[in-house]
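Single chain ahead, by itself, as structure tokens, in the form predicted alone.
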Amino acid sequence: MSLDNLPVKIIGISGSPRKGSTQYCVQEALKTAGEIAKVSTEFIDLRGKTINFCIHCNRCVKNGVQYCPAFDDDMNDFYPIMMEGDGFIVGSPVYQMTVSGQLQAFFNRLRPIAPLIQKGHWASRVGGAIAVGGTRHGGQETTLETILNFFFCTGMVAVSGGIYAYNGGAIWSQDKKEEGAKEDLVGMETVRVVARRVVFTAKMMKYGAEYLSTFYDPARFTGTEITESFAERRKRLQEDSR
């Protein structure tokens, strides 16, 4: 069967406080990735959202909910799009060399998901990252590799942007917003690459996650499988942290 009979979603968010340049090439992302056959998108903008920081109260492990009791804000209406997604392109302004704390607050506060994240659910699902900066080098890789380190501690698959964008799509606004980010050609380009290799990776990682667990067993390969002594030493570290 070809790759573009099989269908994938994925799922694009900005971590802009403001309208601008962060927000459109996300969103030049999704237009890339929806082109693709078979390929549906849903972008999450956080501007304007009030997403207060995770405590750790772990209330939503312990009552087992896939949402946070701590608090009614707008995070609560972002985890169902998150558990839909086969691939994520996650955006960010650059601050202070790194992301947005609005970003940063949204990846601390998936924490009611992480029962299933520890059971594999993002194991096939992939992640590409954009950054963009007011400066020509100002902080651009620093804050892709803030953005691809949530992809690895999820167990997802973190893609590129080929081999002329080593960490994701980066770009020059010349803090001019839209209208800077147009102007890099260059950067722009990255962002569509980083587009197509989240689509293409998450076709061959969803179906051929299907296919090889008939022969595997996918927790072994994914990282999830729980052995004795692990059990043990993370039942420690919980009991430590009470």
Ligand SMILES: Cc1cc2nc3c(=O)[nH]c(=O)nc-3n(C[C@H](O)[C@H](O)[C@H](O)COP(=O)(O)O)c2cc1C
The other form holds:
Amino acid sequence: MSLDNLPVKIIGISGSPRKGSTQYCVQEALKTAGEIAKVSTEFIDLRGKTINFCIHCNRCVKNGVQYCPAFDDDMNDFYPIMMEGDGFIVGSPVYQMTVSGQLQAFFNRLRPIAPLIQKGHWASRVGGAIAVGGTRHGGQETTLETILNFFFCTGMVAVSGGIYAYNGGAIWSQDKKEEGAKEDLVGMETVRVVARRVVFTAKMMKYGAEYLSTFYDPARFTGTEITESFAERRKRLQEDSR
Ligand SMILES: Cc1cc2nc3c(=O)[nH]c(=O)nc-3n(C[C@H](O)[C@H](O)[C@H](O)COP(=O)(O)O)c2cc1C
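Moving from the form predicted alone to the form predicted in complex with the ligand:
Following is the full complex, with the preceding chain placed first.
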């Protein structure tokens, strides 16, 4: 059996409020990912979306619901999509050397799925980061760090952009939106490297675990107890492999 024939879904997220360089870079990453066999992609564009700040009412966690009881805004459309991803490519414009407020609000509002994350839902999922700054050295690295921290907080495995893009895709847009990103040939190559690494690592994480001699229970890697759903999954895998 070849990993090439096994399907994975990659979700791209653009944290920019406008049609500009970040949107272009994330879409370019998804295009690169989609050129690999059996990869499906979905694009989440935060542009034009209403995403309120998390107010930490904890009603989602207390009631065990995977939607936000506090706000009926665009965020509720994203929970099911986020649950489906095997790999994530998250891009942000650099704002004051970190991610945009829109992206930070999006990260914070993922709290309704926190209980599932604690049980290891994303322990075998993969993340790659992209940062687009108007200045050549305007804080791309610190922005990437924030996105990588999001992956670490959720238990995901984060990939680097390789030897020329240590912590992800870093692009200098010169404040010229899509045109500026296109002119940064080196930066755009780091975007494509991140995309390929997310896909191949996602395939290995998703299917490789099934070939370990010891059952890989994602919950064990998040410090939480083995749950009913993972026990059921284990049973299914064992039945499938007979
Ligand atoms: C509020 C704000 C803060 C910014 N801060 C920085 C910064 O710290 N470093 C930088 O390189 N560019 C900064 N920029 C420029 C944007 O990062 C740059 O234009 C980026 O390409 C915008 O992405 P977009 O075209 O996808 O919207 C800032 C822009 C805004 C609106």
